[in-house]
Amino acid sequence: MNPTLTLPPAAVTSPWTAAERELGYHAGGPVNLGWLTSDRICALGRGAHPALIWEDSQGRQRRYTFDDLRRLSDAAAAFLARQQIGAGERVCLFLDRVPELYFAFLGILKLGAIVQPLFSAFGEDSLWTRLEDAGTAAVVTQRRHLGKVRRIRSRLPALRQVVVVDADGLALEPGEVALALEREPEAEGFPVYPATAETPSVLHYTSGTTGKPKGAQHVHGALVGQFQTARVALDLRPDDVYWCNADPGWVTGTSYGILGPWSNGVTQVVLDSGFNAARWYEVIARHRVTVWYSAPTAIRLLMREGSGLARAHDLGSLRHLASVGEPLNPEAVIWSRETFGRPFHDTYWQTETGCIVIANLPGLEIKPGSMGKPFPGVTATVLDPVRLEPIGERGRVGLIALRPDWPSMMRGYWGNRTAYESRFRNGWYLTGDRASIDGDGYFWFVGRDDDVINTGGHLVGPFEIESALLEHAAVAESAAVAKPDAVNMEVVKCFVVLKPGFVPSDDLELEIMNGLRRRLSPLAMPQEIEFTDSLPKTRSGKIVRRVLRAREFGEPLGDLSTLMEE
């Protein structure tokens, strides 16, 4: 298979052509994500270059080159083909961040099947909902999660095969098969499926504010966007050592934890372990990480541990820092510049967009708290919420909207055409988020469309309030939501998690309120602060304000399957 790539017609004439040339695109040629991120890199003479440096919670390490990646992904594809898994069928990866996840991910794509990565901490109901919706044919898992699959299997008539990657000594049941990938026979020359740019590739499930999770369907041609944004927005270079904290159960962990770096031939570190500030710094120092992609929640947790811990480690290898998942507070940008000698660059995108669409690009002046500017090749604006037309007035809040012509956008929600079509109006893709644009073209996030607080007819976003709260020495985490009010329709209520050593009290609440009065307009001032031990979060660490808001309004809580257990 030649290093070629086919794109949808809308993208062929776009500024993404630089990425097409780098990937060896020519019109009408085949494209397969699995091949482009492994075999192609070997064909470019980088087969011996490190692809994966893996480390687990016990400090055990395994290292793989791009040639290993090529061979093991071929072996995974051949194994699944022997299990009668065919092109277009959904294969779920229900694994911790073990090496087999990454090899199987590429192998499924080489086979022409659709890879369905799911977060391994999902419970049985959450797992069943997504497998049933997708009609999943096979699940690749490990013994620690096998019990969940077994308990729901009788309710999944489409599920034909369960593959266990660490089954040595395990009594398997009918319909289960062991896969010891590194002991599988060589599959040199595996016939890679001749996917086109529009062939389905990755199915990522995302939760809306209500209703069951929706499967965002991506395609093989999405790699153009992921390749280019990884190279430009994340500043990836051939000899970088890159670390993305995200689990592949979420789109960041695939677009920028697999496809973006490996299509650029970049070495990446994977830590199969939870958050621990000291351990994270040790990983950066030990492996000489140069580019780090993290999340604001994680950055705030690092801030909570203090700069002293960071300075106790040799982090001089770091060259570029970026964040994703929710708005990056100004305090975090300033703190990282003081602590690491360089700021975190906020990036904005969604499961549905498939790649970064707005970012603080390297070399662009950072305005702390801003999302940055549209990525080259992406047309973004804010729309009037009623007329759904672009707002000409700078600084006015509207709906973030994108022209649907970048290569990585989703092609649909699995089995839910109505929900998909509802995201498009007047030739724009509606993100469901609100922002304003300043006179320099920078976007400033306000909140999810349903997070925005309408108090007395004035729109108040939670981000500014939460940022002001985080400046108080006692506040570790915060969330601002609407609560009902007979006069103003809605007023602001804040939930606050305190740092260790601080105790809730009326005096502390008054002190925090006085600090806010110096920062916020009267409209944005909270009417109430509630101290709490924790905030509802997704398993990727994003604060879910809608749950807090629903409790205040006495409304249904909606889908809670992706939340951390409190």
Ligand code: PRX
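Basically, rigid core = biggest C-alpha set you can superpose within 1.5 Å across the two forms. Numbering follows the first chain given and starts at 1. Keep in mind it's a predicted model, so treat the numbers as computed, not measured. Compared with the form predicted in complex with the named molecule:
Once the larger rigid part is held fixed by C-alpha superposition between the two forms, the smaller part shows a rotation of 132 degrees.
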The other form holds:
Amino acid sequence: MNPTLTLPPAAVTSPWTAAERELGYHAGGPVNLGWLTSDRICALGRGAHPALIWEDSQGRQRRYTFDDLRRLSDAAAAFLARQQIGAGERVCLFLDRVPELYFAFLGILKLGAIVQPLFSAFGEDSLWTRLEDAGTAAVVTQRRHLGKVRRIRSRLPALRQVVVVDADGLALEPGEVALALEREPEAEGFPVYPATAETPSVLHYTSGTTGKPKGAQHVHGALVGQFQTARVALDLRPDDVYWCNADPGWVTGTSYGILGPWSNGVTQVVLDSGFNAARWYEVIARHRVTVWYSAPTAIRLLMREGSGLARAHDLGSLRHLASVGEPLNPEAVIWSRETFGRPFHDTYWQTETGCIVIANLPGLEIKPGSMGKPFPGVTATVLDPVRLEPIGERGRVGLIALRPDWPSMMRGYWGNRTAYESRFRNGWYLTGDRASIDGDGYFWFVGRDDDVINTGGHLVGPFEIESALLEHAAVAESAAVAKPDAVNMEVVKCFVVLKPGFVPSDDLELEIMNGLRRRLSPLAMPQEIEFTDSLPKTRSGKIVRRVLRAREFGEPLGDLSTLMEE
Ligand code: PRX
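Okay, that's the form predicted alone, but what's the structure of the form predicted in complex with the named molecule?
First the chain shown before, then all remaining chains and molecules of the complex.
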């Protein structure tokens, strides 16, 4: 088991007790996410209420009730148990947003196993790194992504079973098994694993500046935070039709694309398709969506299409709009107010925090450009970067820090206690972001405090890109940094130093890009490669990405005294 999980659990503080009571949770008692989001809702008499309205890019639709959720997640759990998958083992979901993803997600948790959702767009390297790190025992996938799994399988000794959810007519290889959930035998009364608040549940990989991506380990007790924030910050009510744009490969797609809404018994729409403004508006109009959780990049893309397109659709069902993942620019708040008659409410949180920690709560006056205030029950501040003590002075920029005492906080990075502990100082959890707090207690996001690139809301670690670049025979060294972008806020730009004997050319750039495309995900793909003779380094030889980044943004270069003379 993961050694980091033996660290003291976060205390569940009093502002959360109402949520605990409603979920029927008491300290030390059983709390299984799979059961709480399906069986419990049925036990409350809402089994026939729609849980999932699913649609894909071709307009195919399927509908499932909470009773379907309960039955199909039981069947998924029973199936995995028959494959000898046990409690505590990691089961990866490598799927598009097909219905099976959602049933398997809950089934894995009912079994007491750990669910590891990964973007189906990941290339082989990105997938392998995360499966290898987690020692994943099973991967649930679909035929269109099976090839990637097959090509890396020989390098994954812990991987025992590959489950294919649409295997009809497909020749499976040894160690692969078909799962047709709708045809699975009934597994009524599957013995749900008696998880407690500290039992590991969801493992989400996230990127930092250094080293490999890290697996933020969450626990079943996190639901208290997700349940409460979904209800209060997203304003979810029993008869809402809720739509979260996020893929469950991203924490937003699980905390608020599965757990938050379903623990509240709320119907949600899932669109298994990429961005398309007209289609998005049609989805809202067709299903009478009332609460919409989106992201700034998507909002900027909608703005680009103009208000006319929005006005051509009946969007009158919308009651509450929220956003997450990147700074929400004031123009987007103003535009949405004009276009939808409602502003987007910014919310701030991270893979590690498991739930929203700072937000513009419904009813709170929005200051466009501000992230809002700490969620009740969360203690947030900004720290002086040197002393790591709270900055008393209003308006001064410091590091966003949180007291690690709310239920959804991660309990460790998988197998990496050092990295986990490095996030804490003086009793504060350091988010790695910078902000200031104004005289009214509103937080104003400034930027990251590290070299992580936030492209379209997705965090990209430079290390992963630079490692993939090094696989090309011509690359001596490289640096991946952010470059400004009107829609995605940031995109990835790589500086590459070639080995002697190689000459920069368009053909070489294309060849390097093609290599990256196979290994990484489209989200992490650089938009530009610039060949250079050298990279800025410290005297000890460490590449200083911030200098390259500052040049791209046209910002001052900062203190260069530690740099090597060029
Ligand atoms: O830098 C902050 C940015 O996204 C980071 C967290 O990314 P991730 O772990 O992928 O989780 C995103 C979904 C919860 C943060 O450290 N970020 C997130 N929300 C905001 C934000 N930056 C500015 N404003 C936000 N509202």
